[in-house]
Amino acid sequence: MSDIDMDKTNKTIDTVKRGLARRYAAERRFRLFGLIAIVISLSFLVLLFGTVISKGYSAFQQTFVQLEVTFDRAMIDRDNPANSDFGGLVKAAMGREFPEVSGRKDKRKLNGLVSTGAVYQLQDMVSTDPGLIGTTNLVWVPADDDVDMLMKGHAKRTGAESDRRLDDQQLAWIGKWEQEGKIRKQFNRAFFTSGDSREPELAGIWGAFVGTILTLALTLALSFPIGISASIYLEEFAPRNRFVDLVEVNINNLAAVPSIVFGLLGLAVFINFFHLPRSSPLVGGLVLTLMTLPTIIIASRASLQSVPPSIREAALGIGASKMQMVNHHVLPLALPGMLTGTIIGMARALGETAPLLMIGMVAFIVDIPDSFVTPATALPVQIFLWADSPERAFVERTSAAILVLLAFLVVMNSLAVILRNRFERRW
């Protein structure tokens, strides 16, 4: 090789090295940008979860006050406890606790330290055990939400009275309870076992949770078989013509339609036309079925398309009919993806609020729903209602309900992973 050729070769190698160095530098920058993006995303996620947890964990505890309650026979109707004066029993117990308090205004402030739920608690105790009538017992009753916020550190003890929910006299009464060990925080069972309430200390998520379960159960019962059947027909049996193409285009478009449009559809068709009961899980399930069907159909078709054509050809080659080929060979292989798509669609339905607002599931409902046609609300709607409430105690219950909803979503996504691993087949 001549010197001229050697120089050209060396120049070419130098040019390649310089270009290679630039490409490596660009790759390192791209990796750095990707890492920074991931760190920022995780930071926002940690900030979000940290904020929700810090505001909501205290809702899992509730402040209770110990009262010495005398179940006076003269104030209790044994045959019909609902007609008894249990409020008078609570006031009498508070009067014995602080005998020095006199005057209507001071007594009103004193009695306001105990939740109105104490009346219903005493009523339930007598209904369960009538033998309590005529006896005196120490009973832990729920405190008012202002007292609860004070004990949890969310309310101020110092500063001007005009800036505090509780005045100095009420703080002195609470301080006496603290010294005597008659006030404490306990696990808030009512949050998980009660329905909604105007009083924050009595409000719970059980009614909304049951409404969510009923709504999602109906949604799953309708959307899964219809969505799977539609996807199998469109992918395996439907002829290729303009009508089928139009159906496919509309299914893809429906997947991008805002959820509130489905709520308007449910309001116009299911309630105004078919006159189905408003605010019921039945209508909510039908609306969410329409909303989740496109997602399930698209995911199921993608799962069917992922099955190798050789599976179909081999099944048909050994004499199987097209139906047998689909049922015995293609469907079992596509089932994991179908289940995953269904769970994702259900998870989306779980977090929806707008369509449920349109069909009246935003109503204030205290009773626990016991059927698909009784008025109910859903957990996302309950969170929406509590977030709009001005009381500080509802702020922590809103965050706690969000934690429960997130836990439910984690369980559903974990179920999707388990089902996928359980039914997945490799070839």
The other form holds:
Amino acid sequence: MSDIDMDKTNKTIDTVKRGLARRYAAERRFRLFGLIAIVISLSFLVLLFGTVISKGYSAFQQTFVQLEVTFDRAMIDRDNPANSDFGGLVKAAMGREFPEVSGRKDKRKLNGLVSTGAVYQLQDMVSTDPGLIGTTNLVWVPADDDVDMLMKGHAKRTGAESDRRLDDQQLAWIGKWEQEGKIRKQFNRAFFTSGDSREPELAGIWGAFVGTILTLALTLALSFPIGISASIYLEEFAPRNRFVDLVEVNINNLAAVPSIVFGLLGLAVFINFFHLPRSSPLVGGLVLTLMTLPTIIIASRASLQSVPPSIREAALGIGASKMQMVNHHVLPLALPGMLTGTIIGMARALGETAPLLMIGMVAFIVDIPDSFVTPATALPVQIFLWADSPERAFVERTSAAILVLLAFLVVMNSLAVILRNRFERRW
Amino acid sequence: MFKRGVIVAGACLLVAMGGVGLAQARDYISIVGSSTVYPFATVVAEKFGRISSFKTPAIEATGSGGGLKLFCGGVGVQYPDITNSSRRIKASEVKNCNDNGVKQIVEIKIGYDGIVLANSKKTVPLNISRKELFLALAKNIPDPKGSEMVIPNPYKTWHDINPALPDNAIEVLGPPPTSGTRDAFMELVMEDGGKEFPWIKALGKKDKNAFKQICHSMREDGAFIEAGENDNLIVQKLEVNPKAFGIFGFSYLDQNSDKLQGTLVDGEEPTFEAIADGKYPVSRPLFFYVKKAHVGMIPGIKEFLNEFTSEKAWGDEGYLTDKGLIPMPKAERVKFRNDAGSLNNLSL
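The form predicted together with the partner chain is what I want next, because the block you gave corresponds to the form predicted on its own; please supply it.
Whole complex next, starting from this chain.
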């Protein structure tokens, strides 16, 4: 009998031993696949960040040229700066810098080295400090985008003249500036403080940034309370019946609807029916609210479900009303999860362009939006518009704008992580 | 928390209602329309916003057809004031406008744009006729044996069409059907190329639909690739693949003259001068249309027209030529400036 027993155990151990190597191998394979998957996704991420950063970092600097500007009394109308000939001031300064240049065509080429932004800069200087009129000052003005590209090494200096944006004569003028130290790269403030422009050297993301903030603020203000109220009602108060099931199915479906559909809806309802102003953050916020609501409701319901029933029963047991049970006990416990869901929904809204296309927020807008009804764009839209512009200098600005958008996203997502780690309770 | 949420929601609803009130007055010009005119209109708008006391106009690139549809929606602040177009307004669109109460339209031609076929500078430039381009890109071509029948396009390389052309596979990246550039390319290259065959030309007079069927169908076998509206993407692809050609507006060739070269069409190189004096065959006029009923209702329209039609903007050496616009001859500029000044009605 014991012989038979011995036999049996031997057999089991044999089976185990025989299979052991295979099982270990299977585990090693599985780990390897996992590792490969992570390495592949990481390398894609590195590639993405690598190209964006290597293309975009140079946009945070801009080439400036030093000019000796005489604020000529005759050319400036003190009471009405808009009537003054600031372009003439720039041309006069360039003429003094290179007195040997004559002829209409050559002068045009020379004046083309300085950005048209120089004119606006002088205009701003005089309107903030009228005391400048009649004096002569050294002013650093932005260089033209072609010069900027040359100084950053994105355009070549050699090769046939017809192959270059700047010809030999212009290169010689720039060379003289370089020798005299009158051309330099400095921090590109305009990129962070101005709105869109068709001149790459003047284009900035502040307008799009403000537009994004206005739109997202409205989205948050609408979708957070509505989403949370809806989820609390559905989870804690709603009766179980066919109708509620139907609502549930619809919410889940809406979360998967392509965002362009919400844009079309926004166009039909908010613009064509309610006549809200086109291109405004108001309509943008409303459309993005519709888009993020299902996400927030689903996340909030999941987080309400994760609150153990014992909490509810205990609250009801000591005589709390259902309303008190929800407000004093369930909601505080579920709120971190709801906030996380909301932030993830907002991050998705931040990256959307498709619904904004339909409601006119994909537009060229220079003025910084100052209310919910002035026309505005958003960061991803700005990236799209710059990527589509013919000027070479917009390539680096596109990447720089992507960096800003990524930074915004990282901040939002880390906020979600922090909120979760700080307040979330596990059961 | 719950109560506060309700209050916030209510407040936002109030803001939204306020928006309805504010929508009654718009203090900036709203412009829609062609993505080809967009680079020029935006430059003028930006200048206008900076030097005048008016707000900068908001400009959307919706395509010529989409822009005219929005423009003709009606009169009122929720409809755009100006639409850009890379082709002339059609009679059907004027009728649509009239039906919706947009009865008075001012037409301004702003200049010309050339459509180029370009490739990378790493290879030799192509010299091709419009007939050969038609043979290279049409889905169906006339039977080379001479009968009045069309056969599926058999040509694989440029060399197959004309022994003088290089022995490279035909590969052309072009705009999608929604684009005005595509419309113009169809009209100026494919139709004119097809008309080189006498029987197709005769067909054009007899049966317009059959004619369009032949000339407007592009190859779908990989020789013609729809590359989307993003012309910069086409430029990048051409750099990587020197054997490929791209179709886009002249301004992109102008901005990338260090990387790309234009194809000679009918022996003419696409240069600024050749397009301006009409030697280069593939060029088209650009327009914008103004809703007269909005002048006076929306501040700044007259002043904007004045800026756009000034010599310093669209003249021979104006700032629009720096952006690649081909200016009109002096006489035409004077005519359209007068039209803009006195808001003359469009006559088709």
